[in-house]
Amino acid sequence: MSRKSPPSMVWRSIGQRLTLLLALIAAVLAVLSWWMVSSFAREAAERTQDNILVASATTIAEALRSEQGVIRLELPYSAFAMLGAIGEDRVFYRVAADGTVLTGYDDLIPPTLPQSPSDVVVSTLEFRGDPVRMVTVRRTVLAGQQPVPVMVSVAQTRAGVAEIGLGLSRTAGLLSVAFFALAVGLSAFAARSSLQPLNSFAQAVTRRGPSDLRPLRRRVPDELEPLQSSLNRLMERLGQSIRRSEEFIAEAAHRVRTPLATVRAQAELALHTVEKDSEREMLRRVIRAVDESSRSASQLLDHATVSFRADALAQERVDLGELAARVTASLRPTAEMKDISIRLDTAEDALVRGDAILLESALRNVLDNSVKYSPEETEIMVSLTRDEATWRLMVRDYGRGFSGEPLPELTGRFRRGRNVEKIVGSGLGLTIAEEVLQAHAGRLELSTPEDGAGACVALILPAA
């Protein structure tokens, strides 16, 4: 079984990590580089300690004079004045002739003797308690007739080289510290430039309608190239499934209402050939459930190609006053069988931009409620008008009203009021309608009018 990962552990952020990294990365080089000045640091002051104390013993090498068969010495001061350069140390010294110690501390023996005059021994040792380096010279002083080996060695503490090299390692620190914050900067700044492609790949696609399913033609980074590609196969797909999906709703629609008319016509021909009244009370309920399957059917359907239509919303102009007309022609015929006038009123030139099979099929919702819900020898008006930078198309009828529910959620999905009784209906026209007029920047609009009599339905489209 599979262990998902805790959501602590999932980068949510390419910029943070690829930051992270580089911050990590700095880190690792201003450590070294900090190690690496310190160990120089140390170490320049180390040999110019150890210059400085062959120097002093040099000086005081060549202070060495034979006199009447005798090794004399005077120390020269400039041999100690150049130690005291390095710091506040304390200074020892031992010059031997022969193993015999003419000056100097006897117990500061070198560890190892040099054994030419060239020779220069640098050696470091405990003396007396505190870590001293030593540089012992070899000199040959003829006392007489005979070469004298002087041995000259010249110490010092080190507190002045570990100072100095603890104040280097400091100011290297520093530094260090320094360029790990300007790293950290100069991080996220690559971070960010980095991703500016990917940002600006975002922002084309997100800027896109929800119908442009065109392919993306743009330069991208060679690390971008994979994923343009795979957005161009995936819209392409898309594409095809939408076309698929209308061609299958349009053949949906004509397959379904024209069987769904013939069991009608032919229903309503038995029920004028047959006598009994259980057979035609049988027949009027098949006549009923067949004109609530086409009807459910015929909005289900519609409901659909709105939906479909939406996404790829068409911006021609539309004039409301014909569609008004068209409309309200087309459905006069069935309220004339319930001896219902349907009065136009509408202006000249009310031009609107959007999709005239769209408008066309929410006004028809609209005025078919209007129909159906309205009584015998009743009036259906439909007006038009402008408002400010708005046209307002009313249907106003004296049917059966709202019925007291919360007027917004009367548009929702299957959702009928409780005063529709037996009237066959399928709880989609206002959705159909609210949804088409939300797809043209406009809004659908319920009232009861003032005299409590029927509903007022309002489409408010903004005015071309």
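Only the largest set of C-alpha atoms that superpose within 1.5 Å between the two forms is called the rigid core. Positions refer to the first chain, counted from 1. Source: prediction; values computed, not measured. First, how it differs from the form predicted in complex with the partner chain.
- Once the rigid core is overlaid between the two forms, F180 does not reach a Cα shift of 2 Å, moving by less than that.
- Superposed on the core, the two forms barely differ at R218: its CA moves less than 2 Å between the two forms.
- In the core-superposed comparison between the two forms, W391 has its Cα shifted by at least 2 Å.
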Second form
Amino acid sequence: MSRKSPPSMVWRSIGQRLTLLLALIAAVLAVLSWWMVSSFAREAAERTQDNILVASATTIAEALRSEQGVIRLELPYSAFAMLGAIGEDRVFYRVAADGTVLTGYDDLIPPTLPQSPSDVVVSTLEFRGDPVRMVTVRRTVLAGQQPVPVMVSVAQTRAGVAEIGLGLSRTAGLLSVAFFALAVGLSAFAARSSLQPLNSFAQAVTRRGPSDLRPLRRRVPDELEPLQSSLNRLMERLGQSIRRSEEFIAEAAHRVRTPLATVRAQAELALHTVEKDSEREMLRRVIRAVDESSRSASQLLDHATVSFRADALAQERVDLGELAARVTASLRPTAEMKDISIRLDTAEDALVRGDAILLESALRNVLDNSVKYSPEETEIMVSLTRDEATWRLMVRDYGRGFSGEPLPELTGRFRRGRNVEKIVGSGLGLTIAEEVLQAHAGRLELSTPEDGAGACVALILPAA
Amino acid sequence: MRRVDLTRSLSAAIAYVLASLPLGAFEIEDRRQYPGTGPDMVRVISTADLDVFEPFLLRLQQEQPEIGIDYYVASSTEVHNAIRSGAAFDIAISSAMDLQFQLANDGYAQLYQSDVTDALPAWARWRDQVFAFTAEPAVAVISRARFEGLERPQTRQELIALLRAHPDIFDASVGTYDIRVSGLGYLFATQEARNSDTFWRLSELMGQQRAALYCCSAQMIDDVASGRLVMAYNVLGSYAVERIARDDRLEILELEDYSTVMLRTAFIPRTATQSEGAALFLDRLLREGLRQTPDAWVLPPLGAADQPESSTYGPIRLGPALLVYLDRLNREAFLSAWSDAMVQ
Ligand SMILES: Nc1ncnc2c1ncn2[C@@H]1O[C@H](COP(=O)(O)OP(=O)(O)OP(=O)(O)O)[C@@H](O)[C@H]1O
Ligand SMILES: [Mg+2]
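For comparison with the form predicted on its own, kindly provide the form predicted in complex with the partner chain.
Full complex below, order starting with the chain above.
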């Protein structure tokens, strides 16, 4: 066969599929039970008719007697009255002794005759245009000295039986339909509730933060256990490979930085030895390029540190006031070279939870920017205020300010503003700061102060 | 007698007789044609006398002028014979419900169903083939004059005592059906014998007192009216009521212990040719059976059977048990027992 089989039906939803399959099973069961109940009912009705016919024939047979050698029979009224019980059916009978018909319908001939007195022959045959059920019993009557077998046959049409059967079958049909409807409802419910763990599992995965690669430790049904563990293995491998590449970047940055320092020192030396202006200018460009590269390398290293430490964030108590004082102190020498004064306005007990090294790195980058992008003889204000459940560590300078571009974009990787002129930088400073704050469930807020002078950057952290 | 256009009715009658004389061997007592405006004639064979049935026929024709009716009157045995021999009738009406039942049971009746048949109580129809349209009790009618001074018996027990006590009055002066001749009489007798043992004692007593035997209710009532009989036992209540209404020499003897209620039945024979006309006729007839005004016609509606005083047993059941006394052996046995009691 060259023809390809059509693509197997794709199910949009397991729930629908489950419901449909269960409903299909319910339908099959409903039809089956309807059929069974119907045939049982018909059989029961038929058996009832048979029993009545046997009772009727037996009652007639009991009424047989012999008088002076002649067989006499007075048909008992009850034998016929009982035949009206099943329904309005035509009734036929025949009593024959030794082949001669005593009374009844001559042409109602039983197909087989009972062989012994306890024998009852039940048969179905066509009589006067209708199918009839016929019962024949046998009784031996003494006619004179001679025992004579007398056959009593009673037959009845089957309309009543059919009607009873039909009525019950209709009832059973209605019940089956109701049963089916109930089963469909229940299967929809069953499908939904058995898919519930899957849904909540999916939600748990979706709810996770973008860099949260911790293994899932949920209690899941056995069927979902393989999914959870393979998902965990996948995340573990992913985490490992991210860590490896970060380690690789850090390693690379580190390896680049040392030779760069050597190159810079040599270039510096050469700058003092050459005389030609053009050569001096060339060497200055080399030094600048080396500065840029080394700045990039150290920022890359910092960034890698942030990614690495943020994975398993330390939860130590950090006093933001002390931290601000430390960072300010470390940057003060650089600032003083430009005659920039840094004013520090801290608060007591500004406690947050997190990694002190990372938070320091974030503040250092922000403060570094202010120093870098401010002209000489200006002021930088570092203030710490409490804002309900958060601490706001704000750095404000009176420099050139942000240059009009959308502020959120400045936190992008390697993104530098248009206002940087010749100032050395890599464009990773704000990226690092923002990632640190995000790892601490805080945020970085860039703004231009209302008076329009300088820039304002706030580090907002939840209070411990 | 109705005034009809002579030539038309004559030619219709001739054409009709030539075209479709009902076949079969049976005796008719009376026959009258009621041509309608249409060409078709519904042939009815019935045990009911024209006196009784004509008002209904005229009413029917008034409502449905196109329907023509050819009405034959025959005894219940002859109605039975006619249908059994395959005579082409469109409606068979008889007071002998056992014979009617037997015909239907043996397949001589057609199925028929309509709103009217559905409205009948279940006991008044069988298999959508045989339908009852009257419920008529058997009653005793007495001559006021000859009953003068006698206390009215309330039960059959008391009636027996009365007969015993006054052989001078009752000798040869009690009339009842000759059940060897009358199908209805046989039905009344067998049902009564089944219900109560007083039947045989009463029969024996009537036999001793040389009761007169009759074929028909009408003649029995005539003889009570004339004073030839003191009492007629088991006559059709409907006939008696109708006669008493215009003859105050008669009186119905209320026997309260029980009464036998017969259903007058009709069916459409298998040999019917005018199925539409037959359906129309039957529906109209059954509506008479369901009417709320019993006095509108001599034949009482089915509702009369529901009235408490009419019967302790309810009407005779339309069912296979009716076959019992039609059985040849049973009939022979019953008739011989009856003859032994009656004809002494
Ligand atoms: N205080 C500030 N005043 C004016 N512009 C600023 C200030 N801070 C940041 N910027 C702008 O935002 C950009 C991004 O800052 P970011 O710290 O990320 O990079 P960078 O300072 O250029 O490089 P580096 O990685 O060396 O810090 C800067 O290039 C600058 O244009
Ligand atoms: Mg920077």
